[in-house]
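Presented as structure tokens, the chain that follows is alone, the form predicted alone.
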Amino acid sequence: MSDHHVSFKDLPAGGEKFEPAKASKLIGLFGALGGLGILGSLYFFLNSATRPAFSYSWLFAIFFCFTFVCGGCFWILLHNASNSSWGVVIRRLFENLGVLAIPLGLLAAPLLFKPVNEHLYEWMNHHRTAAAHAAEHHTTVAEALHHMSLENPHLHPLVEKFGYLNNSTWFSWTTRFVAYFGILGFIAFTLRNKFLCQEKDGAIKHTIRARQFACITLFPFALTVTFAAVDWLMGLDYLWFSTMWGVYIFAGCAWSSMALMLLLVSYLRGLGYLQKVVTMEHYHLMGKLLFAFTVFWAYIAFSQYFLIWYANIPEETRFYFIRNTEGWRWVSIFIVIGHFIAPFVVLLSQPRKKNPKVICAIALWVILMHLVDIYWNVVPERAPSLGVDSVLVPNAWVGDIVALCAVAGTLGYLYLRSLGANSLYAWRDPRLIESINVKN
């Protein structure tokens, strides 16, 4: 794109409608693998034999998905709450992203239910007999879990967290199971609608009313992200806790989902769309962003393992013990490689960083180390939670694609085909001449 200023006058009347046919292909496929998906999924879910290790292939899957909706989120808030101007032109591809949170929470209630979830979280079963306990003699759960851990003095913990870890009172898993998606869908269609009435009347209130919001949820947002983390991923094994895993999370969420937005961008400019509003610059800024966070994850993974390794608390060190064992250990040096040293060397250097082919190469290479990450942080627990003596279940990384195929098809199905419903950008948005002209 060339140095000339950018005004109104250059740009089409009522911005860029994407038309799904034009990505008919891709949407095919993303159609095609997520029907096979949900497809196989059942078939995984209804066979006693294999559901236990489908679930945790289903919990792969849906946080994988779930950190990308996080992403989306955190990108719009942030973006409003600073008042960010270069970010207008892809704000919208965000904003996309962020209501997926209802679909992907429809593709997640499995999770809610016993046939799924004993398979997961040892503390479930144990609260199920429990209260088992107290309805026979006529007491609390709490009280019940407390007689029980004087047999078996490894309940303690769970006595201890029981105003957490619990689906007895209100403030109990599944509450917040749900929650966690509400306030996602939240978020992200509110700040969308705010700027979708913009674009009927023009008025500046809506970007001054939409940074308000932003700056207030900005804090919800960040407790949403903490204790999904917490809930679902630490909480495989009740007895592990560390006090830095919500940002390690949320590192992993802005990361993976510039990432994408870099490819999506790329996408859709190939495709003929953003071309006069999206320029190298942005680019650029991506980039940038996206080196930013792969330090950020770095200094967050480093210190948490450092703190462990240090503190040499049982409870503790069992997380890394289990990814230093056998094969998992290759794994863990895969990620300290793939995730940090090669992303940061790669993206030094500026001009890798405004070619597009480059740095689209760079964001698939990012997308995978995420996908390893969290493959990494999940199916570790699978094979001794369900008493497999072995690393690995055998044959289970079947179910663990077919998962994945079912929640990331699906839900990009979904997304390519919202694209069309409104402009690509906010195109009565005062900061857009502002955001297509940025320079750095």
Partner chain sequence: MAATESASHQDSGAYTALDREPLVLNNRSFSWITNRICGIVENKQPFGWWVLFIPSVILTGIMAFCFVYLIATGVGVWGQKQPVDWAWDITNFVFWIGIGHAGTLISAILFLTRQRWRTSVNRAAEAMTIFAVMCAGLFPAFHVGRVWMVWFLAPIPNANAIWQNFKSPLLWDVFAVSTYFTVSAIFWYLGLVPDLATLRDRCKPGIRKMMYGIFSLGWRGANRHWSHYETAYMLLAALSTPLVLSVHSVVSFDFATSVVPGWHATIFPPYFVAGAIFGGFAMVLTLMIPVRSIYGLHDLITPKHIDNMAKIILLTGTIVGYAYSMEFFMAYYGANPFELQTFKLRGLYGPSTWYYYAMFGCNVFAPQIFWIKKMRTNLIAVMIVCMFVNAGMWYERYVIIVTTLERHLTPGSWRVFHATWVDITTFIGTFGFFMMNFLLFLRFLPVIAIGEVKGVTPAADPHAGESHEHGVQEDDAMGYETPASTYPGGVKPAATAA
The other form holds:
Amino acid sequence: MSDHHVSFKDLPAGGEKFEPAKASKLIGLFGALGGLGILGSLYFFLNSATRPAFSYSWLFAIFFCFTFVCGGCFWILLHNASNSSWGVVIRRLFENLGVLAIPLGLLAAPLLFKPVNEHLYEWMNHHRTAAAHAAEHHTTVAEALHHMSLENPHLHPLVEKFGYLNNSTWFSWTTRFVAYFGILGFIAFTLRNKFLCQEKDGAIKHTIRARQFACITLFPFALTVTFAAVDWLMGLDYLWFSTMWGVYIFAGCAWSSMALMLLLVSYLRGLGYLQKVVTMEHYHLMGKLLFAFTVFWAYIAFSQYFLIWYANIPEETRFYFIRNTEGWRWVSIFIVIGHFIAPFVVLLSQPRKKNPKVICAIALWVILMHLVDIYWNVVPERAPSLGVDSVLVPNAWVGDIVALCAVAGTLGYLYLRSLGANSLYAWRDPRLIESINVKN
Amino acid sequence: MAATESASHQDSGAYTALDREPLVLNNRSFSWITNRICGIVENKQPFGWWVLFIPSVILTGIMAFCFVYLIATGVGVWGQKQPVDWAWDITNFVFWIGIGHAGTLISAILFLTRQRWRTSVNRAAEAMTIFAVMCAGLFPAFHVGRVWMVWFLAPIPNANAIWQNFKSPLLWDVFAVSTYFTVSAIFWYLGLVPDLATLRDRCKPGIRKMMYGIFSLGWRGANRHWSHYETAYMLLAALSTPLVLSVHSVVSFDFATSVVPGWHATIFPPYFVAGAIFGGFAMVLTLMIPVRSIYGLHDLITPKHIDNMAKIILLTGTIVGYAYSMEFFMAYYGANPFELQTFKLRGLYGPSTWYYYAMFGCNVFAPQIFWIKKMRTNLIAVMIVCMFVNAGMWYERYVIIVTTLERHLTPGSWRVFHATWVDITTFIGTFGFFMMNFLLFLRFLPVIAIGEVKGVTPAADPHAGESHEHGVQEDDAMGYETPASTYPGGVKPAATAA
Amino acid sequence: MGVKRSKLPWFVFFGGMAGTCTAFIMETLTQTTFWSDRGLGFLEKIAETYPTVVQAKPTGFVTLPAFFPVMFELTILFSAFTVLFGLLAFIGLPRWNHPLFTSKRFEKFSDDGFFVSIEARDPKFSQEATKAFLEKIGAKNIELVEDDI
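Same protein, different form: I have the form predicted alone, so give me the form predicted in complex with the partner chain.
To see the whole picture, the full complex is given below, headed by that same chain.
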């Protein structure tokens, strides 16, 4: 570690521009995976025999990528709102991650259509029946649902939560679906634009404006993550609920996107970029944040499990009941060890956090465990919901991989391509020099 | 000098740094800091100190009287009757223990996140933590009824070889609170050692010098000492951080592990922690703003510090608002009729809706005024909001504990709680006890961490003067005009065509 | 100045583990049949414990989650004590007196001064040569501090 103070003179004017040609191998790989994945997905979607199981695969893949987009937005919001400096050199990479909200929204669109979501969300089917009744008897959907619940008391909760869980008012599942991507995209685009303007005119006011904007949008962001998690995952079983759910999903978002950033920064440095601006101190800081969110996730996940386990109320325990049955039990135990204990122990040591090779291996592991976590949240619902007489739907894992390749491959391709459009870091940010010379 | 400056401007013309605000104003020297802080302990206390101290002692006496009266008569002197078995006592317990959390947050979490501004307030905040936990501990101890049996709480088998129930949240509380008190005390004391040595070295020989000498453990600031000391301090910070999360989480388990509607919510642990930090910061400000003006510490506790703490209050207040809303939303979304009814009784038509509105108003709405920068630096506004928050956090615990029990699952035994004079005077008495301890702390110990605050002065920065970037102060940043020479081609673009 | 990183964290790690184990043993021994299920029933006899079903939580090992809070707290408590006593052991404190305390100028170290002390047990120490060396590099106040004992 040299004590040399890097000043503006030492940096290339105009920042560093990423040339996609240098990364053509990785871009090509992502492009190929994405293209083949989309072709495969089309097959699975269009084939009515595979569509039910594949709907879950698609939701899993979309939600997995969604957590990274949320994480990207979170880190830029936090960075700006807390007036911090260390992350200036990597903030642009997070900004570009958040901007992916729009292509992700397009990829997520299949979930809006009946042939897909009828397999995912049981409540929608009841609502559709109610809507048919309503059309027949010239009443409202809510009233029709109420009539249905008189015959089938299981539907009573759906009447109770009609104001939120519906597809027939202005505040519907579909409206919110669009809004989530819109909000995330708006946040990321606005913040990135402010700093792009700054690169043109050098005015500091953009930094101040970005801070104000971030403070104001933190709360809407929190609501976005929470309700997206409620709508897409909690809604898989309309009886289940947990107040902690949004926080739990958020913890995973922040954790996994920080790991992705570690990998990305290392990859770019390997190509010769960011050599001067990103130091081992930044690795250490990112490692510490990764560690902090390892613990935070464990805290949230444990509290949620623990309170439901202790109180033992049937409508709540069903979530863990499914995930403690047969093979899923081992996945649950694996998550405890792999998602918390292993990264916790490994990240305790400071030298390991400062060693790019080691921290990259950990980051890769973190992303893998996050994948397992999201899988464990989405997929155990599949077999019971589709009426399969086993905890797993046979051969459905092929679809899971195809969907993941399609969504993650496409987004990865778009992400790497988009990096070339601007400098890799905000080269005229007034905190840039402070960030480069950070010591901790 | 001027020549080199202008040259460096040209070199880095395209770049303007945004300077950090100084944490110690007026470029105070090391010895000024030592003199000012040690002076508080060495000089006679100002009039204001006595004005606060004497009533505090009297209130402590009243509190002691109340507890003696309770022991002599029975817990019935408090207002609780079936079904409200937990009332002011548990409310006060949670309230006080929550106050303590800000101290640990400032000393540990802000230390780990390298928030250098913490140095001016961490010592006082840690002291506050310890005294608040002492106040908190009193209530469950007397709540057990026969206070001489309180040793039953310790993990020792009683005469029938019956052990404590380790599966009970109440026992976890015992472990959590006692660990919290011990670790906070260790952390506080270790931080004090170098400063006690400073006081020792300034004292004339005598009893004071001896006491400071004993408690500073013979500290002589050797390089090897500092190396181990800093590691130890970092370790304690790293231990305290999960500890502080766990303590209020365990307190929340007292409620959340039950199946009582309104208590069983999975979000309780982080929600309690956020609330505790929120309330604690309000108390830190409540204490530090007067201390700052009584002892003239304006250069060490600057408007920047107050501004930062106000922002944290705004943030945590909003998080608490998120938790309130989430609870309400899930009560609705969960479609459990009992849960929903509980919330309707709390907020719409129960006997104590007043408390719910007070809670929401004080905790969620009052801090929103901190969106305005002028309000964050206006001491009177800050004090008023802090008072709202102090009260609001008490109401929050009251709402959770008492209003839930008032309307529990069996309507036949519903009863509205009424506090007795003993409830009220005991609670007010604990404020006296808390203030008395805090004032004694001001009298005998350095209120600001002398050694640490020296580290954030400009003089302590080894890179001071090394940075040649042209910097702008925060206040001028909005109107800052970029020099024309920095534009491509040296020409400022015409005002953007709107 | 060539001071190595402190070894304290290692001690604290094991101190913390000791806390976890203490809590685990205390809890499982008094509340569960964990040890007797593994053929170690004599431990229950020695400690005279009678595991019972409380709060519908059985006496088996599945009750483990309920034991985590205490395990966690004791881990932290033991670690913190290890930090405190470990630190004192490493730096050789407390001690009531030290020869340096007799020096007139010493007390400024805790205000705004630096104090360089070269100990006689240093192998390169020599009363004259060290003094001469310090003078050569510009020292003004050189003082010989002697240990009374």
